[in-house]
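First, one chain by itself in structure tokens, the form predicted alone.
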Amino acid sequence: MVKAVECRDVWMVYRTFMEKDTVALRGVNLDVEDGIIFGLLGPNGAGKTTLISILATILIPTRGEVRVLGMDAFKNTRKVRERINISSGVRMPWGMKVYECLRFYAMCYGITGRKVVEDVISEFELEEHRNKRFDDLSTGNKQKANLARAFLNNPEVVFLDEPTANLDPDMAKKIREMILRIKEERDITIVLTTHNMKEAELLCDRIAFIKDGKIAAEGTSEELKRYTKMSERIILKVRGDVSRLSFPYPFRLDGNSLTVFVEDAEKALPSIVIKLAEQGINVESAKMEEITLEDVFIELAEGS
């Protein structure tokens, strides 16, 4: 079955005179099935945005080999461009309305109708702001303007660069819902990036995770769970001097509050409890919780 996304040993060096070559990715491999929702996450700098431009054939790597719906994205960059789109930022031309900026990004896949720019409009739900300027709109309309502009081909996949960054949390609600909405509705495919660990739970079937350029682990949100060996946590209130606290397990601290990630809490407590005792701090009291992929995401960002 041809992949959505498929590249092999992907390298990509930007090259200056003046100063030392900067290294964005290195031996990038990544297989993306079809119909999914793939998320890219990583701290800033880690290569996610020079990957998804990459993918979405905007640059060209160093070296390596990237194929989207089965086609060499660099032999045949214009029958793949016809299949895909890209929305990253709000990039918009700002003084035309909305159904002027979308009838313009119509008219440049070629699509002559107008149904199609209706059709986006009212998915996206841009009814009431069709005939504003496009910079008199708020950051979430902006947003959802370029998501719209985005799907204007009927694409197989779509890339998506953070598409709810600097949202308040009503308006990355909206946007969450309307990409998983539309998502069903088109049978796609979606690669996202985002720093929002919560929403990368909520919408992606799979997940790989970018460091220093390199992929440090791969799969679904359980999946990169039982990679980093933690399950579950227990958030411990303790009382004695921790600045010294020697451990077997990888823990977190937050003044007198001890965060302990295992792989079994109620089969770990007990023991954990006899080695803080044994360095003299006492638990006041402990709760036990299943870890989040936040808790994975600052685990894989300081480990070595």
Given for the second form:
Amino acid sequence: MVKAVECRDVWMVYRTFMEKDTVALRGVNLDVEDGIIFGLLGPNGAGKTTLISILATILIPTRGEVRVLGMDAFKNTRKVRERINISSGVRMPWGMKVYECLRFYAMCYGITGRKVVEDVISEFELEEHRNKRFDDLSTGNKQKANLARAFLNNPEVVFLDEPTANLDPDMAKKIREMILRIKEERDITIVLTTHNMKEAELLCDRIAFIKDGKIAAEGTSEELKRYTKMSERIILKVRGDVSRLSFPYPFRLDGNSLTVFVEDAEKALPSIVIKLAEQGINVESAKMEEITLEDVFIELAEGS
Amino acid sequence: MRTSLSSLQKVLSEILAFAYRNYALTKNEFYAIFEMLFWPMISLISVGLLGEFLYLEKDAVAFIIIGVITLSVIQIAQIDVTYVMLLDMWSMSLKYIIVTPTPFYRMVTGAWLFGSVRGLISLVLLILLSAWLFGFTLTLPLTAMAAFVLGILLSAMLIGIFNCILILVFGRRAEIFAWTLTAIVMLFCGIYYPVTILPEPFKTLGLLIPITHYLEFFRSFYGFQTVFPNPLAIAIVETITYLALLLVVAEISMLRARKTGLVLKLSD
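Can I have the other form now, the form predicted together with its partner chain, not the form predicted alone?
So here's everything in the complex, that chain up top.
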């Protein structure tokens, strides 16, 4: 079966005149199965946007091979572009109304009829904004219009770069629901980047962590949680000098909140409390829970 | 048959997309109509009045009026072609046209078509105004006029494509050329004077610009001497050569911008 996206040893070096080269990607290998939502997670500057831009044929990598829907993305660029699309940031041509923007982009895909434009306007709930200038819309509605643009050519693979960035929680939820609904209705592959761990867990069938231009880990959210070898965490409210804290377990400190990662929380808790007491730190409360994707993300991002 | 028809429809749609975008912008933005009418009229009236003040003969007035009209039409039409890159650079949405299957030459063709409409409106207005105010008359046959108009509109396309290339190579720093390049070109192609008065190497440079020969062709109908016997043929050869060359360079510049990441910089 043809994969939606395949990357082999993809490198990207940004070369700027009179400035130092920047290596954004270092030998990325990636396979995205057809019909899934694939998440790319990573800290700022990890290379997510560069990678998604290469997959969408906007950028050409310095080295490596990229296949989209079984086609070489840089030998069959036009054919690939007819079957993919991207939404990245909330931008549209300046000075134009929402309907005009969508009509313009539809025409760029050879779509002459107005029906397709009308359909995406209603699918993305933009009816009341169709005659407003894009610049005058709220960030949420700009995002909707951008998503509508990304679905104009009925793509088989859609790349979404941080689709809920800078949105209020309500609108972010709405956009997430919209993505899930469209994915189900259209049976397409979606590759998205996000900082939001909850979003990744909620939307993505598979997730890849990018760090320093490399894929640090890849799998389902459950597989990734197992990746850390720690399956549970204990959140402790502590009192005392925690600046020189020493521990046999991985931990994270945030003010007087101490998160310790362990294999078995119930078993480890008594020894943790004793170790803290030995260092003059008192425990006020303790809460045990399963590890989250965010914990994995932080651990991978910090390289611990 | 059906396949070729639908692919033709697709090609036309891709070309007309860029005409539609410029139309929408012109419709929505008052300044787009203003720049099409106001500045050309100001130039024409001020230069025409200067001619009257200097007691220039009718032929000399015609000489400079032809220059004003040409400059205005080219400036208006070229900006529409430049908008292919400029608009997206301003809106930081360049990646969205790059990701469409529309090739660059179709983008500029569509934008040029609408620019030509705007240019033609200005041309008609300026000719009527100069006839009314300064007694300017069209003495050349309709076919010659059509050749001249098509020639200067294609010259505008050359300048517009050149501007797009500059944006793809130098990014935002090239924005200034969108408004200045026409004036620079006009300095060397003898807009208000024959290129023969230019010192070398500027005279040779002027002769390498097709607009020089289109102007000479037009002015030859008003009794002015031309440098070469058939300026229209030279102008056409130069226009076609530069068009082919610039389209190839534009494709190379686009590939380079995608390799260096400039496309992303212009989109974020």
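For the two forms, the rigid core is made up of the largest set of C-alpha atoms that agree within 1.5 Å on superposition. Here the structure is a predicted model, which is why all the values come from computation and not from measurement. Positions refer to the first chain, counted from 1.
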Residue shift check between these two forms, rigid core fit, residue 10 Cα at least 2 Å: no
Core-aligned C-alpha movement of residue 23 between these two forms, 2 Å or more: no
Did residue 281 shift 2 Å or more between these two forms, C-alpha, core superposed: yes
